[in-house]
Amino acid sequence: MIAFPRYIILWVLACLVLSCESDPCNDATVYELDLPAGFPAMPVPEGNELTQARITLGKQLFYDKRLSRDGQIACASCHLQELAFTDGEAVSIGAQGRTGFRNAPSLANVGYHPYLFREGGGISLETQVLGPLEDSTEMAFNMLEAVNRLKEFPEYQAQAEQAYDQEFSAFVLTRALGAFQRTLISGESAYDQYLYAGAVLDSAAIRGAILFNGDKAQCSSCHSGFNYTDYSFQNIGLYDEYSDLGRARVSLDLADIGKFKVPSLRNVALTAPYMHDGSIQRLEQIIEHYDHGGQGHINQNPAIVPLGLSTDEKADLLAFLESLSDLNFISKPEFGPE
């Protein structure tokens, strides 16, 4: 029998404590996002209009250590900006050095994301912070506890009234994070560079693209639109049995098994190791695991076959792969610590 997960529960009360009535932004200047070319425009909840002062209090809480139990995790501790807000781990470390069960997925353009985690239980980037905070292996927290630690601090007393016209509150907390998070844009790689600047691209990673776009190995059949995912849920086969449940974990169905959101590829070069267990190390791996066709497991997308890919074909999707990167987002000032 399939548990049902705990974090369901808080955000079902997260949804019941977070959706009081609250004054719009005291500063009703909106905050425009430099949105790249060929990005569509970003939905953004009714109640949290991005402002100026709302994005600066959500980067303070992003990179505070206080919201952990220990204080020694911050929202930052598991998404680095110069790993495209990843961690470079198979799976992260939390409060008190304990071990997680997954890989911490990328943040870029995590605003456009309709669900969030990879078996898409969060709903919502106002109440996913539910998850981390009270898991025991990430901060180990709760939400009235963190916030009646900030709270104390007059310096989020004033931004909290600055941002949202109240008192620092769970709303607050979860509201601004929300809002600091839709900025984390990414959209600037050099394959961006070659389609809508007319900048000059390597041949091989134009051949890889042909090739990620074409009925030979139909990458694009998952990893499409602007942010390369089509934010479905798919088991690639990655093993014949699995001890993490994927999506079943909250549909409670046998079919989605070994089922995860299919992740962006943007800056997938950057954010290694791969998968939902962080258990492939290298972009060459993941693909000879779709030229091999998967594992066989009986929720395995069945697009997923043996593509007998040559040398020269897997080297120029590695070449397109890398030029996903986008090198000024891991640079930006503006996503990083004071």
Second form
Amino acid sequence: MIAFPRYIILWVLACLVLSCESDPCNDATVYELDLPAGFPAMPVPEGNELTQARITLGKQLFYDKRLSRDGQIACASCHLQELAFTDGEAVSIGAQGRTGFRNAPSLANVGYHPYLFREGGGISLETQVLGPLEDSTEMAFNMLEAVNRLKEFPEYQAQAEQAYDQEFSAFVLTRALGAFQRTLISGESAYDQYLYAGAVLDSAAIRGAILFNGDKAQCSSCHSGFNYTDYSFQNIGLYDEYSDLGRARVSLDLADIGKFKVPSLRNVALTAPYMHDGSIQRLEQIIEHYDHGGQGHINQNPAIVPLGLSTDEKADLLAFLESLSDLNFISKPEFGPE
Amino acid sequence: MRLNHLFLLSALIGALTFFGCGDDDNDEVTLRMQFEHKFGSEDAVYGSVYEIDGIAMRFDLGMFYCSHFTPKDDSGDAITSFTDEYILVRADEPTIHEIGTFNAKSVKGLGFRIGVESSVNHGDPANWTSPHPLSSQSPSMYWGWDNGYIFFKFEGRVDTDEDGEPNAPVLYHIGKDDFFELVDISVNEATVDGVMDVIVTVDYEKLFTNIDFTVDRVNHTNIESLHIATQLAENWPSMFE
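I would like to compare: after the form predicted on its own, may I see the structure of the form predicted in complex with the partner chain?
To see the whole picture, the full complex is given below, headed by that same chain.
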């Protein structure tokens, strides 16, 4: 039983001697998320507690094109940091230039989403990985084959051992990507600075915020809370007939046709084009859509009615939406490729 | 173990068997399953072409999950049930699947289900270590965008332009909590050295009963054609013998 304390002493000595640049002391300790004001604690699944080693591995995987069959597409190909982790396309372009049918959503604060994808079929950030990885219009690969390919790289094996105490596997790959994505926190917009740090905000944006949260526009009945979404599935009457059935694709319930997860509006001025299919180019057009009251789809939410907004009110709403951009988030080196 | 201990132990086992609790003629049986894949009476082989109702169909892939194995006695009562066993059957791999060991006088029937139960269905494949059947598979047996297992996958090509050559893809990727279909087969195999190898015949032709497979060729258990997916799932039990 003497060996145990001896190891500890050796370890402490090693930590003291080795420079903390490669930080052997902190790799396995729990990584505390630096949450902005107004943000609740983030739920983290058991067995994937955040550590620096896991986050580092996840970031490497996120930027690694070898996760796609032809080695041409990384997660980051469609989730670019400078666009708040969207891709600027109406619908994403994946393997062999094939187009999907959905607009890539921002990954800002994605760790708070109770389910993933626009119809909510992804149960966790871990299982969600199978979506893009195996979709023929995204990375067109297979989890088993991806793991077999990546485990041949000694650096991945070593990182897997360090981060999860096991060899590189589907478990390691999916957990690490989940860990990295949970660090993608954005809460330092001009509006946050105004709310929590006493910064000055343009008066139009302040009037827009009041309108956004008030009874007239009712935006916050869906885009509520610190992340500007209640994560519910809503039909906002974009079409009178939806070619993409939305939530009904997973619930198999006709009453869910045209319902999509309410998107967060953080960084929305950076994430054009908009909506599940990228069909709207500009924020002004979205405001017009809501002011108009929708196309009257049978499943349209009753809160979507003509709003009677004045030209000034529309400008105020726009100013508010533009104040939700977090320029720090899109330039932080921690989130970018090495 | 010392010799006298061994002796005592075997004496004890002997006594227990001899003065058993009424089940004295029960034997330990290890149940194993093997699948023979067919189109009617022909062997089903990837890349081969078969005729269904006179229409040419090429067979490219057949994979499905089985679980909840329940061996039955001669009066049809369950002897035991293996609810934590899962097997993935692949038409291109002749595999002997070991199901479990139990005590029985004789086994006359076997019940099992296609797919996996709802509590497991929406779990994470990465929680199972490869090569467990529920871990990630190639080809994939799990939906990444609507997390859940594909219970039954059939792929091939069918002749839709009536030239006798299969041309149009047939893709059935079917799975849904409600489709946890029960299959019941009779068992005639004998136990040899404590092992019973049950040979199950799977007839893919019967998958197409009441399916207009030149028209309803592609199904991912989607809402637009859920009635077709439901019909396919209802056809599963009749495929097995």
